[in-house]
Structures are given as structure tokens and as C-alpha cells.
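Read the single chain below, which is given as C-alpha cells and is the form predicted on its own.
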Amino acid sequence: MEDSEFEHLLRSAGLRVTRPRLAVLRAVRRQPHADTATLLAAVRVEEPSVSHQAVYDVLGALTDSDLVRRIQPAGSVARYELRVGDNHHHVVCRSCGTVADVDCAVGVRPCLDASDTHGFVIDEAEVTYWGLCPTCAADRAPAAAAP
């Protein structure tokens, strides 16, 4: 996404276009699934004087406006991404914490249809897959026996 698209999104959401908001959106675009500390460091490359609180406030406003999605896998800090509104899921490495997007389940999907809604009008199912990323899986694989 270009800055002009970010400006349009901000205005469409009723938000003012500010340098910190644009810097946060660019940081989230460059580093999807990044946590606040990582995003703060990225934003400060562009806007050195921006405060930690300002980045928190911007992330809150962007999340509340559905321009950014906040995810928080169990045992992890909050992370942010630009991919919103498509009900995609995530896979998380149990070892290093790497997060990747996974499109909605295909084929039989019994866990995505609630067995009892308890009267709720359900509009989304959140699924997190857990495992080892390729790097961590390779690190844990037994080394080949030396000749």
C-alpha cells in the first residue's frame, strides 16, 4: 500500500492524517505481526521524537477503526497486521514465536461451526495453529550421523 492509500483509509475512517499514523501504518506494512516494541523502533527511524504512548494511541485508534488487526496468541504480546476483514487465521511457532497468516480452513471444518451458540450471533471464528517453524524444526531434528 502506498501512502496515498493510507491517507485515504485514514480519512475514510474519520481519522486525521498525521505523520505518526502514517509511520505506524508503514511499519505494520513492512513488519506484519510485529509487537509494539518492534513497531515503535521502526516508527522512530522515521519519526525520532514519537513517544511510546503515541504509538500505543495510534495502534489503538487504527485497531478501533478496523484499519489494523490486533492479535494476541496465547502466551504472547499483542501483535499487529494490516490484513483485516477476511477472517484469516495464524500459525505460531512454539519455539521462536514467529507468526504467519493462514487462509481460512478448507474442506471439513467442524470446529468452525459452534455446536451451541448459547444465543450468540456468531460472525467470526478465530483459529490459531501451533507448531514449529521450518527453522526451529530443522534445529530440533537429530543431526545426521557423522561418517
The other form holds:
2 protein chains.
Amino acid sequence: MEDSEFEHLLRSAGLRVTRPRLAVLRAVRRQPHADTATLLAAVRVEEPSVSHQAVYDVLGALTDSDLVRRIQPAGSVARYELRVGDNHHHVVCRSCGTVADVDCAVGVRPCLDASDTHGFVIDEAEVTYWGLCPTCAADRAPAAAAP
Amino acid sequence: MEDSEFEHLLRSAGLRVTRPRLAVLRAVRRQPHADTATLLAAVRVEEPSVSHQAVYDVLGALTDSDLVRRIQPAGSVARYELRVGDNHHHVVCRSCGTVADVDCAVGVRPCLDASDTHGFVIDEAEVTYWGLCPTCAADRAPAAAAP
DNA sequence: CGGCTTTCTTGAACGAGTCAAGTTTTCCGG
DNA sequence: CCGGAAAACTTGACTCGTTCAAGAAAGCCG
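The structure above corresponds to the form predicted on its own; please provide the structure of the form predicted in complex with the DNA.
Time for the whole complex; same chain goes first.
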């Protein structure tokens, strides 16, 4: 994903090309699953004068235009990643909150067909796996084995 | 689920049986997927003196003991339902936020086996279906058909 | 029934996210 | 290349779900 492509993506979505928006896109590319505060800090390395609010606005606009995807595991603040089009899901560490991408084993449209949907018109199935990341699992196992 | 069973469940979990706790359990049974504010109001019908904080504490204790399950779709406040043990998931209306239960079509442990988990130790797969509830879908369809 | 904990009440505080007003920037048409 | 309308940004205040802290009350074991 080149910088010039970001510009093209913005125009295709009917959005104006601005320095804050390019900086946010670069920050999201550099740090997938980062929260707003982290992205703000990253943006300010390149563009020190970008405001708090601008990052919220930009992330909102990018999310509405499907250039960026917002995820928010329970108990976490909003996190963002570049919209990649493939159907991937996320695994979240219960201990430290780290998020990683996972492909679903079932196929391209996993679980999108629920049995009884109560008349809901479903357009997306979001799968969140919960568990422990390698680091937290390692920290925990020895403690249980040697009391 | 009888009231006397709530008492038993609390004791089995090593929790003391209190009026606030029983009232919260009844409220959650009566209004599945309700948020904290709704549950607080429901509790106060029976127990007017129960505090704000008590409901948060109780819901936290019940969640930790697995008597109650906390769900939190992106963009929503925390919602609660009685822990029923079966493997069901949720469908959320993008428009009004309504939540309904759905059984997953794939089986008892749907999607629990992700392909590459990056070394995470996974203990749960949570599926959230997103779409429009019957009411919101109906409100929207005519508007698109008759411009 | 007494005493040790757990739980609850009260009241303040925190923080992610939003709202609002005014200024700056983008970009289209001339 | 320039002017002006619309979109985007800055600044600063504010909302609201949730948490923190200290002291009072209630549950439960012996």
C-alpha cells in the first residue's frame, strides 16, 4: 500500500486529501489494531499540529468510507486497522488485550449463516477469539505448575 | 430458573446471598441483554435503596463467577444475560442496537478452531452478527423503493 | 449471638468520546 | 492562476458510562 494509493483511495471515496488524513492512514498501516491515543501520538510525529478531534473525525470518516475498519473488543477502547477486504477475524488476549489477526478455518464466509436470525437482515459476522497470548500464557503456566 | 435456584447458585459460587444480588438476577432474567442503567431501574422497583455502585459490583461479581454473561457489541455499553451454558451468539441491529440470541449453524463449538492462532491459547469464540432488526429493515426498505 | 468479612452506600473522580463555534484548507470553475 | 463554497481542522468545553475510595451495614461461621 503506497502513499500515493492512499491519496487515490481518499479521492475514490469522495474525501478530500489532507495531511492529517494521510498521516492517519500511514499510522494505521504502521500499527494495526492501535487505539486512538496511540494513533494520535504516531500522527503527531509527522504532523505535530494535528488535533485530538481531527484524529477522531478522520477515523470516523475513514471508517464510514470503509477505508479503515474499527474493531472494539469488549472492555477495550476502539482500535483500527486498514480495510483489507479479506475475511479475517481477531484473537484478543484476556490478560494484556493484545489483538492479532486470524483467518477463520471454516472458509471465506464463516458462520455468516446463522440458523434462526429472528428476521434480522444480517450483513456481517464478526468472530472474536478470546484467550491468552503466548507471553501471558507463559507467565501464567509456571506459576500454576510450581506453587 | 426459580428464585430459590438463584440463592443456590450464589452459594455454590461462594457468594453471599443478598437482596441486591437476588434483585439483579431477577432483573437480568426478566430483561435479557439489558444495560446497567436499565437493570438498575428494574432493581429499584423491588429494592428502591439499591445504589448505582451496588449494581456495578453485583454484575461484576456475577460475571466473574460465570452466573451472568457480559456482552458488549462495539459502540454499545455493557449488556448482561443469564449464563445459560449453551453456545449461543448474538445478532445486533446496526440501527437501533437491539440484541437477539442466535444459535450458530455450524454446530456446538462453531469456529472455535481458527487456522493460525499465532500461539494464542484460545478458550472462547464469540460470534456477533451485524445487520438490521425487522423493524429497522422495514423502516428503511420503503424509503429506498419510493424516492 | 459475636465477630470477622464481604458487601453496600455515598460521593468524588476518571477518561474515551462527542458537541459546538469559529478558522483554515481543499479544490472546482472561471 | 485566482476566488469562493464546502469540507475539514483547531480549540475548548462537556457528557456519560464506569471506576475509585472510605466508611457503614449485612451475611454467615462457629
